[in-house]
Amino acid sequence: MIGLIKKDLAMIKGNFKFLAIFIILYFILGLMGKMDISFILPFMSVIIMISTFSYDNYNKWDAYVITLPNGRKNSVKSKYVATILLVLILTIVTVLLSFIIAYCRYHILDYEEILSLTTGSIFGTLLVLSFMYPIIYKFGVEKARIVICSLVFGIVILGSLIIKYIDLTGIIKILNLMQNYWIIVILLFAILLVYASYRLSLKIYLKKEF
């Protein structure tokens, strides 16, 4: 399973170049205090990441790892681990980035903010990672765009009737109770929702034939 997620890992070293333009130019604008950081990096990892389905598709991947030893299962593991270390590591260069942007424009460190804002970038992009990938799986990436922009609106439709219509006194109790833990509860929470997932991906890739 390393060689296959060092294979997705060399497939994105061509786009290395432009994070690095990217990080520079968002960390100038993080400065100028025109733009907050803290999210686009590591979400940037996972749009980076589904490029590699695109070229697993084009180069017919899927019809050669599927003749290897538990090629369907280190396959979808290796592409949700892969993801996972590029997002860790663009969280680690978003952190150091905004203690720095912080200090400089502030001369203080705003620990507590900038780990809810950590925490709040991760989940985020874990979110996406866990929405998406099963998605792709299942249509394709061209298909999945179509088949994302459709849930994506039927989301903000359904949210909008609950919030209308639904009484959320006890949610939001619940939440309140839970403010003080409530960093562990979220990254416990992304944790089952990516293994979630990934266990949905590799059912669907189980079944695909190529």
Given for the second form:
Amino acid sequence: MIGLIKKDLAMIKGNFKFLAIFIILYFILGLMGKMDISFILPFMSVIIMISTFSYDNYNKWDAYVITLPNGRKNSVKSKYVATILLVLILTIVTVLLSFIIAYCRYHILDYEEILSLTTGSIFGTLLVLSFMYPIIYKFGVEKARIVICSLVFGIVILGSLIIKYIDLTGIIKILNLMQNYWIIVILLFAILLVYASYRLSLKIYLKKEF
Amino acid sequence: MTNALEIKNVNKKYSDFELRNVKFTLPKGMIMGLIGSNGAGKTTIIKSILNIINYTGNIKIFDLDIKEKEDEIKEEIGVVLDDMFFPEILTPNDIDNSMKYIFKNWDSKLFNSYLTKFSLNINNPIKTFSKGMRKKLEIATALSHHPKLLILDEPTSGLDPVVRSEILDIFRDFIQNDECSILFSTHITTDLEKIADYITFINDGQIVFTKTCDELLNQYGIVKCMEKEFQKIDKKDYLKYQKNKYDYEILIENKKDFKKKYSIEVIDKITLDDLMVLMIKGEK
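Now that you have shown the form predicted alone, what about the form predicted in complex with its partner chain?
Entire complex below, previous chain first.
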């Protein structure tokens, strides 16, 4: 698996310069108080990793990776591990920058706010990853874009219908009861979701022919 | 272990093509050439062996079932596929860095020596390589973990005669170790005439025959004659014939026996290309 992670990281190393420029820009804008984009950096790891699926598909890598020892399993596992690694690294960068920005601007460190923003961004990113990867494995990168667009559209409509017609006070009460534990609960939920997504992707990939 | 590869009753069905009851054996220490026209099923057989596609039947490599001991077997196999497969954005150095974690026996020193031999720069992205250079990189990668079996789908296509000859020498060296074997599909049948011990001929998804290369090249022959002479030849004594504008070309299985029976003196030596053309396009 490490070999395949290395291969994916080697493929995206060209993006790191662009990412560095983006981080500097984010830092300057944050210092100026123009925007808070704490969600964007971790989310970019998923965007960058999706490009590796495109490279693999374009170069017919998948047929070859199957010929390697434990190829099918390691191929799926390495994509998830490499993405989570990138998410974690970029989350750490985001947290550090957020602390610096908060200190420079307000001379105080609001740990709670930064922590909740970080949890939110990790959860959001892992949620996107969990839905996108099985779709990519099932339909391929090109078709997956259309499927994902349709899915987002469906979720937005469903969400607005739920808010309009279903009473959510019960759920809000439960969330309030959790108080400070919500971060742990939400991260555990995200981990479970990623694991379920990995199992599903693996199931799809094990049956796939190239 | 006596066989490197054993295929029994392998079937695979697509909407427009079917592989039917494929059966052949590659003894250990030998090179087998897989020949056939485009779409005959060579790549489908190779993909079945490597478990890239689902199939029914039984495939054993080193006496182990590929479906049961896949990972163990794949440590010992070197592969070159028909299509280019390395992401163009990578460099040979990236391949080296990845493969050392993939194969237990990966030999970076050997890989680098192949790169030097093939004049491939380790730090140049693959996208800057020509088709031939990419094939050379694929072959270097297939050989660098000391495999016992090479499975090669069109490994010499796109290479010039000089490089092809170098690569055939490498394959010859590879099987100097009696434990090592090669399954080699190609359209360039002259390469096989130089190095193959066995030839397996596939047509329309079915194996036509597996024979030793010497048997094919020494015993088979082509008789060229006029219609009058052709009419005298018993159908049992030839495999296929082709009617040309002025004469007939007849594919025979045993030159000696044919000479004894008929008064035709000139029997041409056969090439694998002739054999393929007559077997596919000829009539009976």
